[in-house]
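Next up: a single chain in structure tokens, the form predicted on its own.
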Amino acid sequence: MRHVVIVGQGPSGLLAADWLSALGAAVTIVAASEGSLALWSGSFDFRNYDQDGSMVTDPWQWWAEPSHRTFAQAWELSDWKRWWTALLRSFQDIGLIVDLTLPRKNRWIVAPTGRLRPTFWCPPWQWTLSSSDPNEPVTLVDVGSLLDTPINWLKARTRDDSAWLTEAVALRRPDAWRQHWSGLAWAAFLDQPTGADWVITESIRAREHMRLPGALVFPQVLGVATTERLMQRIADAVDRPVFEYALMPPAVGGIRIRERWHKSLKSRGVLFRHGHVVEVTDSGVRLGESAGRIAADEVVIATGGIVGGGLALNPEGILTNTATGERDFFSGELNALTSVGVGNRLSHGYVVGRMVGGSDPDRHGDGGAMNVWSVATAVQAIMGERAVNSWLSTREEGPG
């Protein structure tokens, strides 16, 4: 059994645990900070901006040109549908209730910032749109003292916009109600017995309200724990679908992956450790602080550059530290790691990540592709092209 030590937990760190204990691997993951989960609402970009910086509607097209391979460039569109369908099928895994049904084009979400955007997978509590012009009506749920929701500009639009058929509903705020309230607090509420029987009282208040047919659609507070189940219940109440729209970290969003993610992992036998990464060598990590070494066959280093910094590669194989811009540096922590090169092994292990590659993830919306690229790409290099490509056909056949 081939032992892996990843360095981080952010998406990527967590992906590559995955699919390395899915397929055999022992591994632990070390990681000084929680990582980027608590800031990710949990949607996974393919291409969403083109070289010009104009929407990208149908990803998939995008990527059949061979000059738009910008990172992949081995890569075939079967390549994608497998590693896609790979993804979906680990997040069904951990508990989310997948569509396995890859999209065919992107859809259209309300960013943290109060911006539409578009995405290519999300969560099924994440409200979506099919164009950046919708027509279908939507009642936008206020549940009061949330200084991050975008939920006025959505009001602003529609009167700006008469194709926006949308109207807000607010809620009373109940008794527990703090001035200090974030978008976490409010899930914490609702995960109680107590929160629950209030959202869906007040949901059902409101409905003597509402004008419009069509989704009720909350902020992103609808519990961590609970989240399925209530949002059945307030759409059983108040029948109609019930969704939610993306907040400011913390991220709810990212925090329910997070806890279901973990869980998982640790049920597979998966070891998470607390500590900082100061040496990274062919047997293994050395942590601070005297905190000894973990021996490891490979090591997978997958931060990547949201928390605290992080390492970026582009496709000439330069590394920079992400929080400081210089290359090939890492203030002592790590070793300096020169020869790298796109997809191919470290001298001392595999950097995986949405900054890898020289890709803009923040300017073209491709930085989920790049998470499944790269760790996929390791995996392959770890594990085996015969070993993954096997274990690829069961997963789309199905259940794992």
Given for the second form:
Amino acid sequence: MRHVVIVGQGPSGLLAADWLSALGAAVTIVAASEGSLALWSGSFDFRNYDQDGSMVTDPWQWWAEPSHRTFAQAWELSDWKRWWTALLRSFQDIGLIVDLTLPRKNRWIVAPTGRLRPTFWCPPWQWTLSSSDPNEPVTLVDVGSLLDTPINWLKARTRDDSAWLTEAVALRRPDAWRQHWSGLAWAAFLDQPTGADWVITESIRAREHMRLPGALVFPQVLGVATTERLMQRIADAVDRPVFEYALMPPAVGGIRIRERWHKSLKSRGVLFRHGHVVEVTDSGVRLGESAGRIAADEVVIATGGIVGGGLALNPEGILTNTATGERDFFSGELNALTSVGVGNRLSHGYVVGRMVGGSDPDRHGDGGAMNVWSVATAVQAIMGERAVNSWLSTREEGPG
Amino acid sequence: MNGTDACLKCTICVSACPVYRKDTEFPGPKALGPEWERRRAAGDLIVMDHVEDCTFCQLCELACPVGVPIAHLIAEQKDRARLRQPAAIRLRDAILTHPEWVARAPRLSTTPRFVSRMMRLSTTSRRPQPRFSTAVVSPSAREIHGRVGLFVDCFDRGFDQETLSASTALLTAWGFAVSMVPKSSLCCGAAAYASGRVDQAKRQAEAMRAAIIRDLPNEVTALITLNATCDGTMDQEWAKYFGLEPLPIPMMPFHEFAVSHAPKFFWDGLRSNEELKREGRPRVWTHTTCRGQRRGDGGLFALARRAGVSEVIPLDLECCGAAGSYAFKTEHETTAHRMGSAAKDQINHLMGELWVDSGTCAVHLDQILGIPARHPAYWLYQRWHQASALKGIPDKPSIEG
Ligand code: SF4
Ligand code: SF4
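Can you now output the form predicted together with its partner chain? The one shown was the form predicted on its own.
Shown next: the complete complex, the earlier chain at its head.
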């Protein structure tokens, strides 16, 4: 059995653990802190913007262009299709209700900043629009003044002719409400029976004031553990589809995914170790504070690039600490996806995440694709193409 | 304390806090820790409401990407908040933060209800009942590999002699001579620190450290622990927050020692026994306590699998709510019970046992979930005892202190 140590537990670390354990590897995740899932709405970008900043509406078409294949191991569209499907199957397995049909085009979401932005795939609870100038009617729900985030978008929209297509209804605050409640505190409240009853009662009351026939869109507060059931109950009560838009962190969408993923990985025997990896060698990793070594046949470095000392790999193969800008303490031979040395020791490991191969996900909107591509490539290298291909074919055909 | 002003305001700690999810009034780790600290540094000495509702599980700290000592800042705030508390609560906390007194006279824990109410001790959280040593100690070792120390925490000393003798029996069977330390009833300081009695915790820690060093024979190579909270306090907080020198020998939780040191014949014996009686074997649930997660999660699962248990289910629970003496306080019982109940949906089978790396948490979960919950040393011993009985290996007592 192959022992793999994965350093980091953000989206790419958990995805690597998911796929590697499904393929039969013994996986240990080592992390010094929680990953970035609590900062993430759960959406995956494929490619949102061209080099010059213009919008990409059809990411499939964009990636079909040979000059856009920037990696050493460029993928065909069929590869993208297989691996995106594998991702959605993994989300099904951890308990999300996911439609396996891949999106044809980018859709639009209201970002936590209140601006519209494109994305490729997002979890089923997320409200999406088919264009940036939508003519779909929508009723926004204001829950205890949490409406302030999409208010910019709402204002921009009410200025033009489509104004009549948007309306807002307010729910009265529950007695338990406190000034300091974040979206997560709301979600925790709605996970409890009293909270669920409150939101149903209030939604039915608010229905009297709804003039538009469209979807009812809440801020992202509809529970953490009970989301799907709760959304269904509200939809039944108001007789229209119910969605959410994402809020500022703590991001309830990412937390829902994190908790289901952790639970699933633990029940498959994936070990979680807490610790700082200070050295990667060809026989495993060494932890700081004399916490010892963990032996492994392979090491996957998934320390991300969002907060606190993530690692990013640039096209020259240099690994940079994104928090400090430090780069000299890593050395070693690097090719596309890659052997890296940490702590001035030559060693082997695969770097995965949204910031590999010179990608600039914040500018290009391709972070999700980078996660999927880098993890898939590492998994193929570790488990062998044959094993991976036969596993992938069962993922495509098997029942949902 | 290092890193007190490093907060990036990312809110990841908030997403990890179990109390924040169950108590709608709780302001959360970011507000109570780094944000309070910034105000304090600017000269504002006001303490916040609900600071006492933090369980000191430290999950917020494990989650923080930049190492802010969030829970320990909250403990300092609790220290200041104590002055505003009524005398009855101060008296109660004085007792609860001295578990070593209760361990000397465990029957004290069964206070009459009216006394409990007066002292604001929870009347719904089950208090532990002493379990005396009933384990018959199994065979003497075939080979002696060395001597280990077995750390006797207050809970096991007072209430669970059974787990202590089971642990000794297993270690002996694996070829280790066992010395129990400390010889007298002392506390590592965890309970006092959790209640914000920082100076008292430090004094308790110093006394404990001196006693361990005095009582440990020279040839001991490792100190084995049965309680994740004490383990974390001694291994990490003593050096980091009390400035104590580390103990001269490494510390290791019992279940990790088992996986790395128990010989092959032991696991083979357990596995063949498990297979023989596959029909009707109990389902095993595991819970790594909040303080056990300092080292990681999944170790108990691996242990049960190693012992041949075919169906192992990790409880979907970050902190059960017992958290030392938290559940024993009236003002916390609702939150504590809500926290533990989160795992109720997973208990879908009548025959089962729960493996927990802390005795106090086990008592709490046993009550809330209605399945027998004990330390894994106890469960392993039960299996080993069965397996050896089947093979006709003689049981004879060989405990030494
Ligand atoms: S120590 Fe535990 S209960 Fe206290 S704030 Fe941190 S996570 Fe919450
Ligand atoms: S996790 Fe750490 S850095 Fe982030 S808000 Fe909490 S204390 Fe601040």
